[in-house]
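This document opens with one chain alone, in structure tokens, the form predicted alone.
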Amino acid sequence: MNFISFLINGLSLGSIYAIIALGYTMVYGIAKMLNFAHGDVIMVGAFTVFWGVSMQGFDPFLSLLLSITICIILGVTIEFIAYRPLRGAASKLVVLITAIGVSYFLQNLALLIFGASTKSFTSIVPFGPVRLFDGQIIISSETLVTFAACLIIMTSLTLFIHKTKPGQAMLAVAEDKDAAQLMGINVNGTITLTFAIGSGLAAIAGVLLCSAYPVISPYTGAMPGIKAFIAAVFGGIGSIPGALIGGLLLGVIEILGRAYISTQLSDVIVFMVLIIVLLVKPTGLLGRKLQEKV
């Protein structure tokens, strides 16, 4: 029964990683850049709900909607101010350094507003845990909501991309920006929409993360953001199903490693997974090798 409990906890954590990984994989798949400030957008989303619920007494779901809205605006603003002017830069390193700069800016802004101390986060899930097999297995309400939210988000996003015109535009831009522009697709608008969706999902992931692990600080999004990036690489960065599979597998690996090997080495195990994947299959489980045009 302990193994089943660990497995459930792993799927819950993996669902959060999968939702976060979507932001990385969508931006990379379409804009061909890595937004390393994505983890700090998670922190902003969680702090918005913390401010609304704990400091202002707002309804939790109203606070969640406010969090999603603020993160969407933040993501679009970051893309417009920091990334769009560098889109044609000769070196991708410039964009990467800019993303790290945006990350530190958001962290220090949170430090100025909320301070460095860790604060207690109030879960937004309104019901209690579920008990199975006469109480031998207890599934927290946050676990159920997180896993359900992950499946709903993945299904909705897949349908959106394959069944709607904006989604088809995303696929076209991901394939060839120049050809898409010649066909009348608004490339800038499509990339902005991608950042908006990824940032909105980051807000949801941040709230779910802090509901399951009820503490928050300006550094809350840093390590989950890095692990979600590993999950995106694991599943095949640029692939939405890959983000789901990579996130779930990484969450299970981390929890099982923490339970059966060492709590201190659980993060090491996660990074070892990244190294092994890059050595054995650099494109990830569902990734495809890109043909370089010359």
The other form holds:
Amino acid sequence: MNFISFLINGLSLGSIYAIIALGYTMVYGIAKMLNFAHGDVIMVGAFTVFWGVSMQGFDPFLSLLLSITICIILGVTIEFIAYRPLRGAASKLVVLITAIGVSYFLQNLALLIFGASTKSFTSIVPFGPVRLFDGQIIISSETLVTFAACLIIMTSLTLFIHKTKPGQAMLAVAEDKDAAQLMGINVNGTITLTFAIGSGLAAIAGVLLCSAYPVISPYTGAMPGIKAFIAAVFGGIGSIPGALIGGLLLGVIEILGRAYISTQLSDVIVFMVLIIVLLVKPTGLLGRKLQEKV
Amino acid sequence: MAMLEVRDLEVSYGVIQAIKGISFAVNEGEVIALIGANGAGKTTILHTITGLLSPKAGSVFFDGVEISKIKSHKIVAMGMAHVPEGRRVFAQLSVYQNLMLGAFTRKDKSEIEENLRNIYRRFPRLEERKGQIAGTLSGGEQQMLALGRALMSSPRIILMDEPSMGLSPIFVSEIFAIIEEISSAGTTVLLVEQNAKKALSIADRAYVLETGNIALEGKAIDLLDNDDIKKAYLGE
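Switch from the form predicted alone to the form predicted in complex with its partner chain and print that structure.
Now the full complex is given, and it begins with the chain already shown.
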């Protein structure tokens, strides 16, 4: 029964990784850049709810909506100010370094506003845990909400991409920006939309993460951000189903590693996964080989 | 008034000037060929017309409106389609998705449906393969898809960049027959080609480009008889 509990915990953590990984993978797929500030958008999302619920006494659900809105505005602003002027840059390294700079900027901004100390985060899930098999397996309410959120997000995102015009525009821009423009697609607008979706999802992931592991600090987003990046690479960066599979697998590997191998080494195991993936199948589980266009 | 007019156009890639001040016009209903060797600047001109590149000097007018500063994605909606060099179909999307992306700027569902039926009639092979991923089509089929996709926007003028490149002789003839058909259906055509003989045989007028300048212009029929042209481009 322990194993099943671990598995459920792993899938729950993995669902959060998957939601974060979506932001990485969509932005990579469409703007062809790694947005390393994505993890810190999670932190901003969680801090907004912390500010709303614990400091102002707002309704948790309202705070969540506020958090999503703020993260969307933040993500779109970051793209507009920091990344868009560099889109024609000769080296991709320039954008990558800028993203790391934005990440430090957000962390230090939170440090300035909220201080360095770790604070306890009040879960926004209003109901208690569910007990199965005479209490042998306890599933926390946060886990249930996380599963539901992940399912809803994956389904709606898939429908959005395959059934709507902006979704089709994303696929076209992901593949060939010039050809997409010749179809009458606003490429900059599509990239903005991608950042908006990714950042909104980051807010949700941040709140779920801090509800499940109820502490928060300015560095809350850094480690989950990097792990979600690994999940995106694991599943095949650029692929949305890849983000889901990569996220879930990574969550399970981390929790099982922590339970059966070593608590201290669980992060090492996760990073080893990245190294192994890069050695064995650099395109990830569902990744396609990028074809260089001539 | 010409439908499309290029006036004193200059385009540079960094310090290298690719187009050195050229002017030409395309009238409604015409088929105009731009011919010239590799590197003469043909593709650069098309890219500048549809806004993928910005001119250093000069202007482009479409229906009398200056479009040199209008964003590429808005120019399509004005009625200009561009079939890029190398086809550039969305290789990971289906034939049907590619065609529907061609109609991206259009809103009227029934018109889009009607257009799709017309394109399937013109290219039955695309209908047979509508569910197939575009990257798995042959080169000739991809060229048909690229043409069909451009036609989905119901353009008044269509710019084609080397539509015959890399195709087998049978497909080359088929593509040129289709271009004539598109023209006779009332769409104006600006055709960039290295296959000068074929291009001149279907064009009304033509411009011969040499390293960023227009070296020669005239009726296609006269150019076919021109000795310099014969020597340089027709291999006779």
